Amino acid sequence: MAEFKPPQNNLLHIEVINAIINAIVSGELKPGDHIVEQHIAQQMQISRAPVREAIRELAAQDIIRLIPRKGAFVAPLDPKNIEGIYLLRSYLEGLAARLAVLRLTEADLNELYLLNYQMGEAALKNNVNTFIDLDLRFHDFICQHCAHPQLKKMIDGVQLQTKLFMNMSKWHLAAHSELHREMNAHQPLLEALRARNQDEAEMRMREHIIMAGNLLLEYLVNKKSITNREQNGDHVGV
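In the form predicted in complex with the DNA, give the structure of the chain above, and only that chain.
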(Lines of atoms letter the chains of each structure in order from A and count residues from 1; the text may use other names and numbers.)
(Lines give C-alpha, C1' and ligand atoms only; values in the text may rest on other atoms or scores of the structure.)
Protein backbone atom coordinates (compact mmCIF):
# COMPACT_ATOMS: atom_id res chain seq x y z
CA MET A 1 0.00 0.00 0.00
CA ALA A 2 1.26 3.38 -0.98
CA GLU A 3 2.04 5.96 1.63
CA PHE A 4 -0.65 8.51 2.16
CA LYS A 5 0.81 11.03 4.53
CA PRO A 6 -1.63 13.41 6.11
CA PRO A 7 -1.25 16.89 4.70
CA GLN A 8 1.10 18.93 6.81
CA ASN A 9 -0.09 22.04 8.62
CA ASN A 10 -2.80 23.59 6.58
CA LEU A 11 -3.17 26.01 9.44
CA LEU A 12 -1.96 29.31 8.06
CA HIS A 13 -1.09 30.89 11.39
CA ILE A 14 1.45 28.16 12.10
CA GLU A 15 3.21 28.86 8.85
CA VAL A 16 3.22 32.53 9.76
CA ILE A 17 4.75 31.71 13.14
CA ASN A 18 7.55 29.79 11.44
CA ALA A 19 8.00 32.53 8.90
CA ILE A 20 8.35 35.18 11.60
CA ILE A 21 10.75 33.06 13.61
CA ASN A 22 12.82 32.46 10.50
CA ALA A 23 12.82 36.16 9.77
CA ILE A 24 14.09 36.88 13.27
CA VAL A 25 16.69 34.13 13.19
CA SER A 26 17.95 35.20 9.78
CA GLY A 27 18.25 38.76 10.98
CA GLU A 28 15.66 40.02 8.55
CA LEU A 29 13.69 41.21 11.57
CA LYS A 30 15.80 42.88 14.20
CA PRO A 31 15.02 43.49 17.87
CA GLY A 32 12.80 46.52 18.17
CA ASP A 33 11.47 46.27 14.64
CA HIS A 34 7.82 47.02 14.09
CA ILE A 35 5.95 44.02 12.75
CA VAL A 36 3.15 45.22 10.51
CA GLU A 37 0.35 42.74 9.99
CA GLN A 38 -0.57 43.81 6.51
CA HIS A 39 2.99 43.69 5.22
CA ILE A 40 3.36 40.06 6.23
CA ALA A 41 -0.14 39.26 4.99
CA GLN A 42 0.58 40.73 1.57
CA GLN A 43 3.96 39.09 1.25
CA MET A 44 2.50 35.70 2.14
CA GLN A 45 -0.62 36.41 0.09
CA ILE A 46 -3.01 35.68 2.89
CA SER A 47 -5.34 37.82 4.99
CA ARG A 48 -4.45 39.57 8.21
CA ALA A 49 -6.37 37.17 10.46
CA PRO A 50 -3.82 34.34 10.60
CA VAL A 51 -1.00 36.86 10.84
CA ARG A 52 -2.69 38.37 13.86
CA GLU A 53 -3.01 35.01 15.53
CA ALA A 54 0.62 34.18 14.89
CA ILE A 55 1.73 37.49 16.39
CA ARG A 56 -0.43 36.97 19.46
CA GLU A 57 0.99 33.51 20.00
CA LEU A 58 4.57 34.69 19.71
CA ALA A 59 3.76 37.53 22.07
CA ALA A 60 2.58 34.97 24.62
CA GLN A 61 6.06 33.48 24.41
CA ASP A 62 7.73 36.86 24.81
CA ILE A 63 9.32 36.63 21.39
CA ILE A 64 7.33 39.68 20.48
CA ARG A 65 6.22 42.62 22.56
CA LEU A 66 2.66 43.80 22.02
CA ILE A 67 1.57 47.37 22.59
CA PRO A 68 -2.18 48.03 22.29
CA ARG A 69 -3.11 50.10 19.26
CA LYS A 70 0.54 50.59 18.38
CA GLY A 71 1.50 47.18 17.19
CA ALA A 72 3.92 44.33 17.62
CA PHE A 73 7.65 44.74 18.04
CA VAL A 74 10.44 42.20 18.07
CA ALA A 75 11.49 41.83 21.68
CA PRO A 76 14.63 43.79 22.51
CA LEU A 77 17.77 41.84 23.26
CA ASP A 78 19.71 43.13 26.20
CA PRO A 79 22.30 41.22 28.22
CA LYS A 80 20.60 42.05 31.51
CA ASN A 81 17.55 40.23 30.22
CA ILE A 82 19.55 37.27 28.96
CA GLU A 83 20.96 36.63 32.38
CA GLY A 84 17.42 36.44 33.75
CA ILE A 85 16.27 34.13 30.98
CA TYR A 86 19.08 31.68 31.60
CA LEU A 87 18.44 31.75 35.33
CA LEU A 88 14.80 30.95 34.65
CA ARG A 89 15.75 28.23 32.22
CA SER A 90 18.12 26.70 34.74
CA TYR A 91 15.33 26.41 37.27
CA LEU A 92 12.79 25.00 34.83
CA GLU A 93 15.10 22.48 33.24
CA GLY A 94 16.53 21.63 36.64
CA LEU A 95 13.05 20.66 37.74
CA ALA A 96 12.53 18.75 34.50
CA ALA A 97 15.71 16.78 35.13
CA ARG A 98 14.57 16.03 38.66
CA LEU A 99 11.27 14.65 37.38
CA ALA A 100 12.88 12.82 34.47
CA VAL A 101 15.02 10.82 36.88
CA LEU A 102 11.87 9.00 37.91
CA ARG A 103 10.93 8.07 34.35
CA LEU A 104 14.04 7.52 32.27
CA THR A 105 14.45 3.85 31.33
CA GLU A 106 17.80 2.21 30.71
CA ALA A 107 17.15 2.50 26.99
CA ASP A 108 16.50 6.22 27.42
CA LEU A 109 19.76 6.64 29.27
CA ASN A 110 21.61 4.85 26.50
CA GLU A 111 20.05 7.20 24.00
CA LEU A 112 21.27 10.16 26.04
CA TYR A 113 24.74 8.72 26.24
CA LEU A 114 24.72 8.27 22.49
CA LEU A 115 23.72 11.89 21.95
CA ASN A 116 26.45 12.98 24.31
CA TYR A 117 29.00 10.89 22.43
CA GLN A 118 27.93 12.38 19.12
CA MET A 119 28.28 15.84 20.62
CA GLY A 120 31.83 15.02 21.51
CA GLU A 121 32.48 13.95 17.94
CA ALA A 122 30.92 17.13 16.57
CA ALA A 123 33.02 19.19 18.95
CA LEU A 124 36.23 17.52 17.83
CA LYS A 125 35.29 18.19 14.21
CA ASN A 126 34.45 21.76 15.15
CA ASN A 127 31.02 21.23 13.59
CA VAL A 128 29.12 23.92 15.45
CA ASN A 129 25.70 23.55 13.87
CA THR A 130 25.62 19.80 14.47
CA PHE A 131 26.77 20.38 18.01
CA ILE A 132 24.02 22.89 18.73
CA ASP A 133 21.40 20.67 17.15
CA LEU A 134 22.49 17.67 19.22
CA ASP A 135 22.57 19.77 22.36
CA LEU A 136 19.00 20.86 21.75
CA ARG A 137 17.90 17.28 21.21
CA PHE A 138 19.64 16.25 24.40
CA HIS A 139 17.77 18.82 26.45
CA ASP A 140 14.49 18.14 24.69
CA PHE A 141 14.82 14.45 25.33
CA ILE A 142 15.07 15.01 29.06
CA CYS A 143 12.25 17.54 29.13
CA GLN A 144 9.96 15.25 27.20
CA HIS A 145 10.40 12.63 29.89
CA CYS A 146 9.44 14.83 32.79
CA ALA A 147 5.75 13.99 32.30
CA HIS A 148 4.73 17.56 32.99
CA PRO A 149 3.19 19.09 29.86
CA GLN A 150 3.00 22.59 31.25
CA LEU A 151 6.60 22.59 32.38
CA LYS A 152 7.60 21.27 28.98
CA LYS A 153 5.69 24.06 27.31
CA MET A 154 7.36 26.73 29.42
CA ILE A 155 10.76 25.28 28.70
CA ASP A 156 10.04 25.21 24.98
CA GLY A 157 9.18 28.89 25.14
CA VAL A 158 12.32 29.83 27.00
CA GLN A 159 14.47 27.63 24.81
CA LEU A 160 13.09 29.30 21.72
CA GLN A 161 14.16 32.62 23.17
CA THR A 162 17.66 31.42 23.92
CA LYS A 163 17.86 30.02 20.41
CA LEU A 164 16.92 33.41 19.07
CA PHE A 165 19.48 35.09 21.30
CA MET A 166 22.19 32.83 19.99
CA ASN A 167 21.23 33.39 16.40
CA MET A 168 20.66 37.10 16.69
CA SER A 169 24.03 37.57 18.29
CA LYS A 170 25.61 35.38 15.63
CA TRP A 171 27.03 33.47 18.52
CA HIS A 172 27.45 30.33 16.46
CA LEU A 173 29.95 32.11 14.25
CA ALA A 174 32.21 32.62 17.22
CA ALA A 175 31.42 29.35 18.95
CA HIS A 176 34.11 27.40 17.16
CA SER A 177 36.70 28.53 19.60
CA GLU A 178 34.43 27.83 22.57
CA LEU A 179 33.26 24.34 21.73
CA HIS A 180 35.93 22.63 23.76
CA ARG A 181 34.67 24.35 26.88
CA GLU A 182 31.20 22.88 26.40
CA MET A 183 32.28 19.47 25.15
CA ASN A 184 31.88 17.49 28.33
CA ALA A 185 29.30 19.77 29.87
CA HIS A 186 26.70 17.00 30.10
CA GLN A 187 28.87 14.41 31.78
CA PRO A 188 28.05 15.20 35.43
CA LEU A 189 24.36 15.41 34.60
CA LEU A 190 24.42 12.05 32.85
CA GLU A 191 26.05 10.40 35.80
CA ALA A 192 23.46 11.86 38.15
CA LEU A 193 20.68 10.59 35.93
CA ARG A 194 22.18 7.12 35.79
CA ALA A 195 22.57 7.12 39.56
CA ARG A 196 18.89 8.10 39.82
CA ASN A 197 19.87 10.94 42.11
CA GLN A 198 17.22 13.64 41.83
CA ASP A 199 18.98 16.34 43.82
CA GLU A 200 22.20 15.79 41.96
CA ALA A 201 20.50 15.75 38.54
CA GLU A 202 18.70 19.00 39.23
CA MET A 203 21.86 20.66 40.48
CA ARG A 204 23.99 19.53 37.55
CA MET A 205 21.40 20.63 35.03
CA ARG A 206 21.26 24.04 36.65
CA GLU A 207 24.99 24.44 36.71
CA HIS A 208 25.26 23.42 33.10
CA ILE A 209 22.69 25.94 31.90
CA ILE A 210 24.06 28.79 33.99
CA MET A 211 27.47 28.05 32.56
CA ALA A 212 26.14 28.08 28.99
CA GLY A 213 24.43 31.38 29.74
CA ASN A 214 27.64 32.87 31.05
CA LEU A 215 29.44 31.76 27.93
CA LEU A 216 26.93 33.53 25.70
CA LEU A 217 26.92 36.57 27.93
CA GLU A 218 30.68 36.74 27.94
CA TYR A 219 30.69 36.66 24.16
CA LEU A 220 28.01 39.34 23.92
CA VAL A 221 29.78 41.73 26.27
CA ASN A 222 33.00 41.14 24.40
CA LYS A 223 31.42 41.78 21.04
CA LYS A 224 29.72 44.91 22.29
CA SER A 225 32.91 46.40 23.64
CA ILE A 226 34.67 45.57 20.38
CA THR A 227 31.85 47.19 18.46
CA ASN A 228 32.04 50.26 20.64
CA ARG A 229 35.74 50.48 20.06
CA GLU A 230 35.21 50.26 16.37
CA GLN A 231 32.56 52.90 16.43
CA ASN A 232 34.12 55.59 18.57
CA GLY A 233 37.74 54.61 18.83
CA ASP A 234 37.40 54.29 22.55
CA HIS A 235 39.15 51.51 24.41
CA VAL A 236 36.97 49.67 26.84
CA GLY A 237 38.75 47.92 29.64
CA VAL A 238 37.90 44.41 30.73
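Switch from the form predicted in complex with the DNA to the form predicted on its own and give that structure.
If you are looking for partners or other molecules, they are not here, because only the chain is given.
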Protein backbone atom coordinates (compact mmCIF):
# COMPACT_ATOMS: atom_id res chain seq x y z
CA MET A 1 0.00 0.00 0.00
CA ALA A 2 1.28 3.47 -0.87
CA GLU A 3 2.71 5.61 1.94
CA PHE A 4 1.47 9.19 2.32
CA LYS A 5 3.42 11.76 4.34
CA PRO A 6 1.99 14.77 6.27
CA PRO A 7 1.60 17.93 4.15
CA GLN A 8 4.10 20.80 4.26
CA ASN A 9 1.74 23.72 3.52
CA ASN A 10 -1.87 24.84 3.86
CA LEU A 11 -3.02 23.84 0.36
CA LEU A 12 -4.03 20.44 1.66
CA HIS A 13 -5.94 19.10 -1.34
CA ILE A 14 -3.05 20.10 -3.63
CA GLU A 15 -0.66 18.19 -1.38
CA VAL A 16 -2.94 15.16 -1.58
CA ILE A 17 -3.15 15.43 -5.38
CA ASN A 18 0.65 15.58 -5.64
CA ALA A 19 1.03 12.64 -3.26
CA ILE A 20 -1.37 10.47 -5.27
CA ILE A 21 0.27 11.42 -8.57
CA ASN A 22 3.71 10.63 -7.14
CA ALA A 23 2.45 7.27 -5.88
CA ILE A 24 1.11 6.43 -9.36
CA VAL A 25 4.37 7.48 -11.03
CA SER A 26 6.48 5.47 -8.58
CA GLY A 27 4.32 2.38 -9.05
CA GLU A 28 3.14 2.30 -5.43
CA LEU A 29 -0.35 2.83 -6.80
CA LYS A 30 -1.17 0.79 -9.89
CA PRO A 31 -4.15 0.87 -12.27
CA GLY A 32 -7.13 -0.68 -10.50
CA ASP A 33 -5.80 -0.02 -6.97
CA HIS A 34 -8.37 1.21 -4.46
CA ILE A 35 -7.88 4.78 -3.17
CA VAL A 36 -8.93 4.72 0.49
CA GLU A 37 -9.79 8.17 1.86
CA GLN A 38 -9.36 7.19 5.48
CA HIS A 39 -5.95 5.61 4.88
CA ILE A 40 -4.60 8.73 3.14
CA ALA A 41 -6.11 11.09 5.74
CA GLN A 42 -4.60 9.12 8.62
CA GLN A 43 -1.13 8.91 7.07
CA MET A 44 -1.09 12.59 6.10
CA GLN A 45 -2.60 13.54 9.48
CA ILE A 46 -5.40 15.59 7.95
CA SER A 47 -9.19 15.40 7.76
CA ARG A 48 -10.92 13.48 4.99
CA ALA A 49 -12.35 16.66 3.40
CA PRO A 50 -9.19 17.67 1.44
CA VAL A 51 -8.65 14.03 0.45
CA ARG A 52 -12.19 13.92 -0.91
CA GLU A 53 -11.61 17.19 -2.80
CA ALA A 54 -8.36 15.87 -4.28
CA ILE A 55 -10.07 12.66 -5.42
CA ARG A 56 -12.86 14.66 -7.07
CA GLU A 57 -10.33 16.76 -9.02
CA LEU A 58 -8.35 13.69 -10.08
CA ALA A 59 -11.57 11.95 -11.12
CA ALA A 60 -12.59 14.99 -13.20
CA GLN A 61 -9.40 14.51 -15.23
CA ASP A 62 -9.81 10.71 -15.54
CA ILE A 63 -6.80 9.88 -13.36
CA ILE A 64 -9.12 8.24 -10.81
CA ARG A 65 -12.38 6.41 -11.46
CA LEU A 66 -15.30 6.75 -9.06
CA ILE A 67 -17.44 3.62 -8.99
CA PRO A 68 -20.80 3.92 -7.19
CA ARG A 69 -20.97 2.01 -3.89
CA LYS A 70 -17.40 0.79 -4.37
CA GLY A 71 -15.20 3.86 -4.14
CA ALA A 72 -12.28 5.44 -5.98
CA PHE A 73 -9.77 3.48 -8.05
CA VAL A 74 -6.68 4.35 -10.08
CA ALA A 75 -7.77 4.56 -13.71
CA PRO A 76 -5.93 2.44 -16.30
CA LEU A 77 -3.49 4.20 -18.60
CA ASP A 78 -5.13 4.20 -22.01
CA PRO A 79 -2.68 5.04 -24.84
CA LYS A 80 -5.53 6.47 -26.92
CA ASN A 81 -6.49 8.77 -24.05
CA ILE A 82 -2.88 9.87 -23.62
CA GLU A 83 -2.56 10.52 -27.35
CA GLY A 84 -5.81 12.49 -27.26
CA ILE A 85 -4.69 14.63 -24.31
CA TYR A 86 -1.39 15.51 -25.96
CA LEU A 87 -3.15 16.34 -29.23
CA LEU A 88 -5.58 18.61 -27.36
CA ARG A 89 -2.74 20.25 -25.47
CA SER A 90 -0.83 20.85 -28.70
CA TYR A 91 -3.72 22.87 -30.13
CA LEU A 92 -4.54 24.72 -26.90
CA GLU A 93 -0.96 25.61 -25.98
CA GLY A 94 -0.11 26.24 -29.62
CA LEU A 95 -2.82 28.92 -29.67
CA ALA A 96 -1.57 30.25 -26.33
CA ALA A 97 1.93 30.63 -27.80
CA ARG A 98 0.51 32.43 -30.86
CA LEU A 99 -1.39 34.89 -28.66
CA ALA A 100 1.53 35.40 -26.27
CA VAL A 101 4.04 36.29 -29.02
CA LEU A 102 3.05 39.95 -29.24
CA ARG A 103 2.52 40.32 -25.49
CA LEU A 104 5.83 39.00 -24.17
CA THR A 105 8.22 41.80 -23.23
CA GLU A 106 11.98 41.53 -23.45
CA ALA A 107 12.02 40.90 -19.70
CA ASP A 108 9.48 38.10 -20.20
CA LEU A 109 11.58 36.52 -22.94
CA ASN A 110 14.66 36.73 -20.73
CA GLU A 111 12.70 34.93 -18.00
CA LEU A 112 11.81 32.13 -20.43
CA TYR A 113 15.41 31.83 -21.57
CA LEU A 114 16.50 31.64 -17.92
CA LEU A 115 13.98 28.88 -17.20
CA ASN A 116 15.23 27.01 -20.27
CA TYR A 117 18.85 27.38 -19.13
CA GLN A 118 17.98 26.15 -15.63
CA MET A 119 16.22 23.15 -17.18
CA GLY A 120 19.43 22.35 -19.04
CA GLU A 121 21.39 22.49 -15.79
CA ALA A 122 18.88 20.19 -14.09
CA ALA A 123 18.99 17.78 -17.04
CA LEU A 124 22.78 17.55 -16.89
CA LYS A 125 22.54 16.70 -13.19
CA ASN A 126 19.66 14.26 -13.88
CA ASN A 127 17.63 16.22 -11.31
CA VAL A 128 14.15 15.22 -12.41
CA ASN A 129 12.10 17.02 -9.73
CA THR A 130 13.72 20.37 -10.50
CA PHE A 131 13.43 19.74 -14.25
CA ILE A 132 9.70 18.99 -14.04
CA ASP A 133 9.03 22.03 -11.88
CA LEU A 134 10.89 24.30 -14.33
CA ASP A 135 9.16 22.70 -17.33
CA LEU A 136 5.72 23.29 -15.83
CA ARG A 137 6.67 26.88 -15.00
CA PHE A 138 7.92 27.45 -18.56
CA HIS A 139 4.65 26.34 -20.13
CA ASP A 140 2.51 28.12 -17.54
CA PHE A 141 4.45 31.37 -18.08
CA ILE A 142 3.52 31.37 -21.77
CA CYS A 143 -0.10 30.45 -21.04
CA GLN A 144 -0.36 33.24 -18.46
CA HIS A 145 0.67 35.74 -21.14
CA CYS A 146 -1.86 34.67 -23.78
CA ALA A 147 -4.38 37.11 -22.27
CA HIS A 148 -7.26 34.74 -22.99
CA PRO A 149 -8.98 33.64 -19.74
CA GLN A 150 -11.20 31.06 -21.45
CA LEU A 151 -8.24 29.43 -23.19
CA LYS A 152 -6.24 29.41 -19.96
CA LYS A 153 -9.18 27.72 -18.21
CA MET A 154 -9.28 25.01 -20.88
CA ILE A 155 -5.54 24.40 -20.51
CA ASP A 156 -5.95 24.19 -16.73
CA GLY A 157 -8.64 21.56 -17.37
CA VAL A 158 -5.97 19.01 -18.36
CA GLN A 159 -3.30 20.27 -15.96
CA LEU A 160 -3.34 17.25 -13.63
CA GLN A 161 -3.10 14.80 -16.52
CA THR A 162 -0.27 16.90 -17.92
CA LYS A 163 1.57 16.71 -14.61
CA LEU A 164 1.04 12.95 -14.28
CA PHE A 165 2.17 12.20 -17.82
CA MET A 166 5.15 14.56 -17.56
CA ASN A 167 6.26 12.90 -14.32
CA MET A 168 6.04 9.46 -15.89
CA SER A 169 8.07 10.31 -18.99
CA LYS A 170 10.71 12.42 -17.22
CA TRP A 171 11.25 9.89 -14.43
CA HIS A 172 11.67 7.20 -17.09
CA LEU A 173 14.38 9.27 -18.78
CA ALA A 174 16.07 10.03 -15.46
CA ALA A 175 16.06 6.34 -14.49
CA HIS A 176 18.13 5.67 -17.61
CA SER A 177 20.26 8.83 -17.21
CA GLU A 178 18.75 10.20 -20.41
CA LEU A 179 17.11 13.38 -19.13
CA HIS A 180 19.66 15.30 -21.20
CA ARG A 181 17.59 14.32 -24.27
CA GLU A 182 15.16 17.06 -23.20
CA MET A 183 17.78 19.80 -22.86
CA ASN A 184 17.07 21.74 -26.08
CA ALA A 185 13.41 20.83 -26.52
CA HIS A 186 12.25 24.44 -26.05
CA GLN A 187 14.93 26.12 -28.16
CA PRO A 188 12.99 26.27 -31.50
CA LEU A 189 9.99 27.70 -29.64
CA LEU A 190 12.12 30.31 -27.90
CA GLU A 191 13.61 31.41 -31.20
CA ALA A 192 10.13 31.80 -32.71
CA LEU A 193 8.98 33.84 -29.72
CA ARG A 194 12.08 36.04 -29.92
CA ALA A 195 11.42 36.61 -33.65
CA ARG A 196 7.79 37.57 -32.87
CA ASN A 197 6.66 35.02 -35.45
CA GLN A 198 3.16 33.90 -34.49
CA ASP A 199 2.83 31.11 -37.06
CA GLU A 200 6.22 29.67 -36.15
CA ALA A 201 5.58 29.92 -32.40
CA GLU A 202 2.30 28.06 -32.69
CA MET A 203 3.83 25.35 -34.87
CA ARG A 204 6.89 24.89 -32.63
CA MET A 205 4.75 24.60 -29.50
CA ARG A 206 2.54 22.02 -31.16
CA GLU A 207 5.52 20.00 -32.38
CA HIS A 208 7.13 20.11 -28.94
CA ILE A 209 4.03 18.78 -27.18
CA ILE A 210 3.35 16.05 -29.76
CA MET A 211 6.98 14.87 -29.45
CA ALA A 212 6.64 14.76 -25.66
CA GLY A 213 3.49 12.65 -26.03
CA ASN A 214 5.23 10.26 -28.41
CA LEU A 215 8.06 9.85 -25.89
CA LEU A 216 5.60 8.82 -23.17
CA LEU A 217 3.77 6.42 -25.49
CA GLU A 218 7.10 4.85 -26.47
CA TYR A 219 7.89 4.32 -22.79
CA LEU A 220 4.49 2.72 -22.10
CA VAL A 221 4.82 0.37 -25.08
CA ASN A 222 8.28 -0.73 -23.92
CA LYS A 223 7.07 -1.15 -20.35
CA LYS A 224 4.13 -3.29 -21.47
CA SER A 225 6.44 -5.42 -23.60
CA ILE A 226 8.78 -6.03 -20.65
CA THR A 227 5.84 -6.86 -18.35
CA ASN A 228 4.45 -9.35 -20.85
CA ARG A 229 7.84 -11.04 -21.19
CA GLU A 230 8.19 -11.29 -17.42
CA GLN A 231 4.71 -12.79 -17.09
CA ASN A 232 5.58 -15.33 -19.79
CA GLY A 233 8.71 -16.31 -17.87
CA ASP A 234 11.15 -14.87 -20.40
CA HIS A 235 14.47 -13.50 -19.16
CA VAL A 236 14.56 -9.71 -19.17
CA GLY A 237 17.97 -8.05 -19.05
CA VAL A 238 18.52 -5.00 -16.87
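The term rigid core refers to the maximal set of C-alpha atoms that superpose within 1.5 Å between the two forms. Residue numbers count along the first chain shown, from 1. Nothing here was measured: the structure is a model prediction, and the numbers come from that model.
- Once the cores line up, the CA of residue 200 ends up less than 2 angstroms apart between the two forms.
- Superposition on the rigid core between the two forms places the CA atom of residue 60 2 Å or more away from its counterpart.
- Annotation: Cα of residue 189 displaced by less than 2 Å between the two forms, core superposition.
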